[in-house]
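One chain is shown next in structure tokens, namely the form predicted on its own.
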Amino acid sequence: MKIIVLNGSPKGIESATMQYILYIQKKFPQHELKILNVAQQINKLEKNEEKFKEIIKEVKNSDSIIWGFPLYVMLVPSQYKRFIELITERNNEDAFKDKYTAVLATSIHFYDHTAINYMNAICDDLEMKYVGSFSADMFDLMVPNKRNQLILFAENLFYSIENKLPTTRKYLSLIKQPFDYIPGKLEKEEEKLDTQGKKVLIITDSVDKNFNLGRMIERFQNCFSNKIEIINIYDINIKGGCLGCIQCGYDNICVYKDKDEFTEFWSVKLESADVLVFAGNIVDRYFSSRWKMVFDRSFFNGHIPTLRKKQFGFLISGPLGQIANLRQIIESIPELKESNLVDIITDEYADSEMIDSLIYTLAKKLITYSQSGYKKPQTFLSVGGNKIFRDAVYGRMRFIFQADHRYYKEHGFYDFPHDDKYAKKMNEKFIPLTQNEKARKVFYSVLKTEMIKPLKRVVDNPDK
């Protein structure tokens, strides 16, 4: 059989992902897999569509797909993502359809299961028949067992193609609504509110007032009798996405750094303000490849929370809310970064008052939740995503993210719980205690009253 892979790795063949490809080649010599680097060539195939009807012309001839890919925050890298706008933009939609097709993706499974929700849900969209996923740890292929595990993914792989098996469908085609919203004046209650030296700021993909977004954006601003700065991406020099280099990974410098102008928009601008509003159409499953490429480039900060004590909106237009997988990047975003999500407001009301009043309360709540520091409690979003990073940094990722490092460490990231004394002493004492099976009943029959006895104390002394 014949297997296309298409490369999203921004380095082409020298990627850790096309090393499980290259691995299931030899494996499997009576299979040809043939690797198309469409995330390296982005550029050369945005401008040369002939070069691009080759890939597709590859595609048509093909038994079946492979998508490998690296992850790049929380999906696949921008390269990728304006190569797969491209088949629809192009209209190449039937060289896909009825495809076998499978996705192989390596990261440190940070956010892996959002990437692979993705791809899956594009290969559902373009009638595909999607076998399966293997999200493998970049050195991975070094443990017998996992190659084991590889081994058997590419076998049910071909194994499908051969006697096609019928597949599963997990998302639905998204329902657009046709929705011309019209923004309204301010009503005589609403009064214009004042940023009270709060600086907020707007990032969008589209200002264009001939359709929603930027209507919503300029409805958002005119709640404010300050001015609001916008700042359109596309007006940014940007070179292009992430490369995947990681020396930026020794000082937060990136390799783009004097070749263009996306370092000084994010570290003066966007750290800067007090209040970000991001604003943004729904593209495919995603925002725009364009604001995919933002928030790779953003990666040259390491994880670092640079955008920390920030009230975040976002002003949506599309069907977010039939992509669950969108709307949980979105509310992971703010929250890693130790900020605030205030609100996500979106065209799909198809009511006009009611997104003016969703916008309304939205720029009111940013600049009251801005003055007095509020910030909703982290969930698992965060606090499973930070401790992957922190086991990561502290062991075999410190020499590559040596600045994470020094971060780390300077503001108590390893909070191990190994370090926790309380604990320790609560288990050196309990532990044997329970051993003993009268005293265990003891033990349990008071754990109750126990636990809450700290708690109460600062409920019954609520001024203390």
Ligand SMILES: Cc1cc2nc3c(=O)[nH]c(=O)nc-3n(C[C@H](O)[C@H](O)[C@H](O)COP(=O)(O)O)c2cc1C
The other form holds:
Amino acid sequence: MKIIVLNGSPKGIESATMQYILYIQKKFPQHELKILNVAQQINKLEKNEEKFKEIIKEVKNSDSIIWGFPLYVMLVPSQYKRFIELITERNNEDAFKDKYTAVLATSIHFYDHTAINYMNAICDDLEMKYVGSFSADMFDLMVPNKRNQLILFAENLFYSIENKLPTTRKYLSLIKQPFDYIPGKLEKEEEKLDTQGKKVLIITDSVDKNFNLGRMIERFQNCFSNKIEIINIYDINIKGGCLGCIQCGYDNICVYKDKDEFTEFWSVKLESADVLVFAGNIVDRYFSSRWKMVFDRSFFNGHIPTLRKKQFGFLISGPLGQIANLRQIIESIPELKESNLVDIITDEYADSEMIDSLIYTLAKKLITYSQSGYKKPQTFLSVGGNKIFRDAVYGRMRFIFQADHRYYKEHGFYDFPHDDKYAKKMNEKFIPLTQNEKARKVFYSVLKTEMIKPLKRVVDNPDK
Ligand SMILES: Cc1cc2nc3c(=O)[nH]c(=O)nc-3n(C[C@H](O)[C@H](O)[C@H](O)COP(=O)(O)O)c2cc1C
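The structure above corresponds to the form predicted on its own; please provide the structure of the form predicted together with the ligand.
The complete assembly is shown below, putting the previous chain first.
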């Protein structure tokens, strides 16, 4: 069989992910796995439609497609996202329809699930036959047992194609409802808001008032008596997507630093704001690839939470309610940056008055929370995610991400091994005690009341 591998790594063939493909090729010489470096060549494919058509022709003439890519900021790299967008923009969905397909990704398992979900949904949207995914840690190939699993994965893929096995569909098509949002004037009870000295900044990929997003932004600005600054990410000189060279790991300096405006945009503009509103249209199952480029390029900061103590709002045009995966990504962004997500307003309500009042409430809360310093408690999204970073930066990635290591050390990110004296005392006392059945019975009979005792002490002395 002929399998086309659409390589999503900006590094082309010098990619960790592609080593997995080359390994499969060695193990299954009866099949041809042809690698096409679509992410690395995205500029060419975008400018030269003939070159793009050659890729589509290869897809058409193949028995199956493997989407092979590295995880970049919870999704696929921006260059790969752009390739996916081009398929629809250039009406080439037919080439993919009914093709057997699978996903092979490498990462350190930080939000690999959101990238896999995204690609599964893209395959479903393209009406492909999705066999499954293999999400490997980037160095799994070195472990014999994990290599065996990779072989089984490939075997299952080839068997499914050869035997035309039916495949399940995980994601329903998106239903887009046509609706024109027409912002009204501020209601009588809605006074123009004062930013109270807080710097509010809107970042968007469109200000076009012919579309809902542009009008939602306008409405947001009109809630204030002060002028609210907008930056359109298409107006910033960004030379290209992240190259994955990780030279920034040493000192947080991007190889593009003096060649374009991205570093200044992020480190000066964004970092000096108190309130950030990210605005975007949904393009397929995420934001635009331009937005993705911004997130990928922010990787020059390594794993340091650079946008700390900010209040975040999102203005979105598109069916977010049908894309739980994207909502999770959005919710995780402020959390991981040690900031606070106030709300996400979309145009899905299809009710202009409702959207007006939601935007006004968002604007008001952004300022009041910024003044009071309110921040929601962390959830698994960042508690879990940060533990992955902590372990990686402390251990096997330290020599690459030396800047992260310095920051993590200075800011107490290395909160292990645990040195909780109280926990140690309790463990030393109660583990031996509960070995005795009688003592265990007594222990469990008082456990509930004893556990809440320290909490009750706080409740009983609320002003202490
Ligand atoms: C810009 C950038 C963003 C990354 N984002 C993630 C991420 O969100 N989650 C993760 O687990 N790994 C992330 N990684 C690590 C890569 O996914 C991993 O190193 C991968 O194996 C690289 O594959 P490649 O050599 O095929 O490009 C990121 C790496 C880079 C350079």
